[in-house]
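Next comes just one chain, in structure tokens: the form predicted alone.
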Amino acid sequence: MNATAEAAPDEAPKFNPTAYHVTKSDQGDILDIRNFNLWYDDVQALFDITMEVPRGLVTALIGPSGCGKSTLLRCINRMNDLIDEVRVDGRMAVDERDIYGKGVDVISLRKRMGMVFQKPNPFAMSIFENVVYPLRVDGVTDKSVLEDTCERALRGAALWEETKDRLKESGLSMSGGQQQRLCIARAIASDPEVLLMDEPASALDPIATAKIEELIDELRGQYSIVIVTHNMQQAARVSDNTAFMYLGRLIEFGHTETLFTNPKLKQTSDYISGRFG
């Protein structure tokens, strides 16, 4: 391990998952990734990613821009399928089923994955219709089901008290932080198994960011959360486990507190301390 730890940052050592302690869940793992690779045409973007994501916990992906964090996140719900000339190999399994295997219903897969993007993206419709949109797409018309789901999702997103008397107002009339929580409510309305968050607070002010972080903590256990963040303090605050990526490789993955206070590799230490990235 010593020789690897002394490698220069651009050498990106091969990750050995057996050498790291990861906080496990008594519910097992929701996601199992083995030797996963991805190419954009002839350019390889992910190299031999191997990691397990525990069910019901928060897993953070950190690393400099362009290191593959968002690419890996979007592989989990196969959003990268929408990009031409993308190909993958290796295994990525949810509940032990390879999501890139033959016969996988990608639409059904995405329904199991709530997605929250970097910038709030509420639809130009009422708060109520924003939240129940996933049910509308599935053809749900029962008013009581829609109303119950709306209240449950808004409560889950810590937004019910702020919106219960204004459900007919446009989602676009809300503040930026409220809009992002509205997007989280929409993401959890269909009761997904996994909640994917791609820098959900990067466009928000500190107060709104704090509310998003509090919400993530409240959602822990109800959902398995994978969050991409450039904010290392945020990763340290909200996650159970943290994965450091660089040049498309998984460099170090383990219990968050241990990774931030006693990283095994020099690359991780250098990044956390601000020496590069």
Given for the second form:
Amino acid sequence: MNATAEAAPDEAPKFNPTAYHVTKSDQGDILDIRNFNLWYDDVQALFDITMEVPRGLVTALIGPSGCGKSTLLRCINRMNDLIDEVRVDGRMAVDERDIYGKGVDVISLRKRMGMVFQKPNPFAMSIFENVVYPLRVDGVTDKSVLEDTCERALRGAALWEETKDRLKESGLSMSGGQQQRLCIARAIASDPEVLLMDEPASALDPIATAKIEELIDELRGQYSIVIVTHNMQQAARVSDNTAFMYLGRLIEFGHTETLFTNPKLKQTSDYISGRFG
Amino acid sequence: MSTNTETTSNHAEPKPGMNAASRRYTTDLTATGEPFLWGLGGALALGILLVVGFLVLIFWNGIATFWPKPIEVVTLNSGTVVAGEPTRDNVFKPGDGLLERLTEQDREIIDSNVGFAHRVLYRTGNYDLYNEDFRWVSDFEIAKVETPPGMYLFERQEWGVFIGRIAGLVLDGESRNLSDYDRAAIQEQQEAARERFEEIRHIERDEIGEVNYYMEQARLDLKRVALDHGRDSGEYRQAERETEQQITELQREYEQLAARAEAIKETDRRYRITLEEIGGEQKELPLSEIVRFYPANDLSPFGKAAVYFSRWGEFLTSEPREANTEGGVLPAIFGTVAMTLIMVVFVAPLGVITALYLREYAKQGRLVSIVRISVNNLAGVPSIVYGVFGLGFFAYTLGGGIDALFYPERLPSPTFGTGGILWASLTLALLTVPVVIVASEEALSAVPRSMREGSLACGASTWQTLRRVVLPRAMPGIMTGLILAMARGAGEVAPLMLVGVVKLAPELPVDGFFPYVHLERSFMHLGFHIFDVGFQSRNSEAGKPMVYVTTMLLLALIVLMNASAIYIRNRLKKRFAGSAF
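Show the other one: the form predicted together with the partner chain, since we just had the form predicted alone.
Starting with the chain above, the whole complex follows.
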């Protein structure tokens, strides 16, 4: 462990990410996070996070284990509500609307965001039912709507050609990589604004990983994607902007290429050059 | 060690096409550091031995019971002749008084057996003549033992079995010469007589029973009018006239039926058979009284098999006779299955909903912990306590309330206000609900968090997530809980004795009268049947074989119910077979 890294939390430099070289989208920002803090009981896990996520681009969250990147991601669609001990303060808004405001309908909020998890988690249903699940819970029963959505989502997840003849088969009968793309298809079935991906390729083999990365590249522009990854090469390959987090703080946030080739802070350069983490 | 050499040689010269699985490695138990393995294996072996021993005892006795045994005719030293089926034997120590009366030779034999003598228990039947069914015969009493042909065993409608010969036959009022009738011919006559008997029973029980039912109904309707409007009202007088007319009509119908039954009985009385026991005493009885008869010593193996299966058929499909020690157990089978199914109908939703709330909705805190501990403790409450509760709360309080509200015309005789199959099922549901709750909670908590998150992230509500994702996945585990509950419930007897099980239930809970399912009726249960036959009957020796057979049947029934539940569970499980992730 590097001495600089250990001392980091105390002397974290005051840093305004907005002033930094973030690649801006011509469509403005989708997410606006301001002075966001989070506690598990008495333990603070996120410190004063402020960042803006541009619409239609891919934003990567990197950092060592336990730095809070997954926690931050799960705050965006309020998945942390499931944990009783979590408290938050600060502001987080999607498309100018508060996520943690009073009277926010969590269910409709989640419907506007798709989420892909670390491990593929298809339901024990047919491939078709897996994909149209978000519509089913909305009460859609029109067969043609469901079929159209299924095809569009599976095409979007680059899975249509492999599955079009076996839509009635169980989603669990597929390979790991296919299952993960099925989960992506499910996440985009309701045409969300934001796609949240929590280390989507970490449980997959290199070929399946390559396919997922290719897919993320194709989805760029249609969806605003926030992806948490452990794999810095992956972040470098797929993202437009990268945020580096460390011990619950946002250390550096900027254009991916700049952040990887010319990081502003020593902590960032230590991490991406593999000296810790 | 030879094993080692073998292994080495395999390594040294691998044969082509030989795969790794064909090599065998064995190691000393001491070398693997698992000396306690013997202890663990021994405990398992002991457990299996106990269970297998129990099952072998039950099945051996249960399967052998209905096989016809030979009839031995034993001539005693005193000149008395005893005829009977040898049932079992043992050794006993003759008292001094008895020893004195024996011959020198017999005493020597007994002395050489360190004072023990051997004896055999014969089932002699003929209770009406001897006042006993069984008789011990000691070896030293016996002059000779034979198995002569022509000895018959008659199973009678009343008085149990008769062992002896056929001495006379009266057909259609005329005495017949026995040499004109071989066994097949007599059997034909007996079967015809039996059909007449069944027809009389059908008329008396079903048809006259129906007339009685409608008469009772008419009276109850009248009483209801009296309760609603008072005895002086016009409505009552009107209803009284109608009821009287109705009852007169029914009375006429009854008389017709009774006359029909009487005519058949008249015919029946003209067919009689005379039986003679080994000592020469005779007994005449209607041919229709004989349920089954066979010449025990003259049967071929096929003939014995025919008797065996005919007895099984009677056991499974007819009602008990002779204080339950003879005949069948159909009402008990029906009662057991019906009660268990009704119990499942109550316990499944109750247990699963409770578990859902406890696990998925309730805030996990001290209160929930207390509830959970209490539920676990409920599983340890003695079942008789549930029986007392069921009687006091369900039967007397709830049932009494229902009677007062809906059946005031039948009071003071209770309808729901006494034990019945509904209350028994509810009591057992209470008894088994902790098992279902605990198993369901386990099953729910075993559903991976990623499944719930996946569903919630799609915008599903908690309830939608539970219904569409969590519950289907937890279903095999919940089914396991239900199977355990079913097995426990079906085998439970003690609480049932308080809430509705009876020795002999004349009517099944399902019949042809509206509303067809009568949940208020008392019922028979195989578990209670075992208790009743084995410990409450006039002659426990006669009931013993029935205890084994009934126990075997109850076990088989529980295995059958569990097997079908397990089959359903495995089909559910198959859906999650590929979920490696």
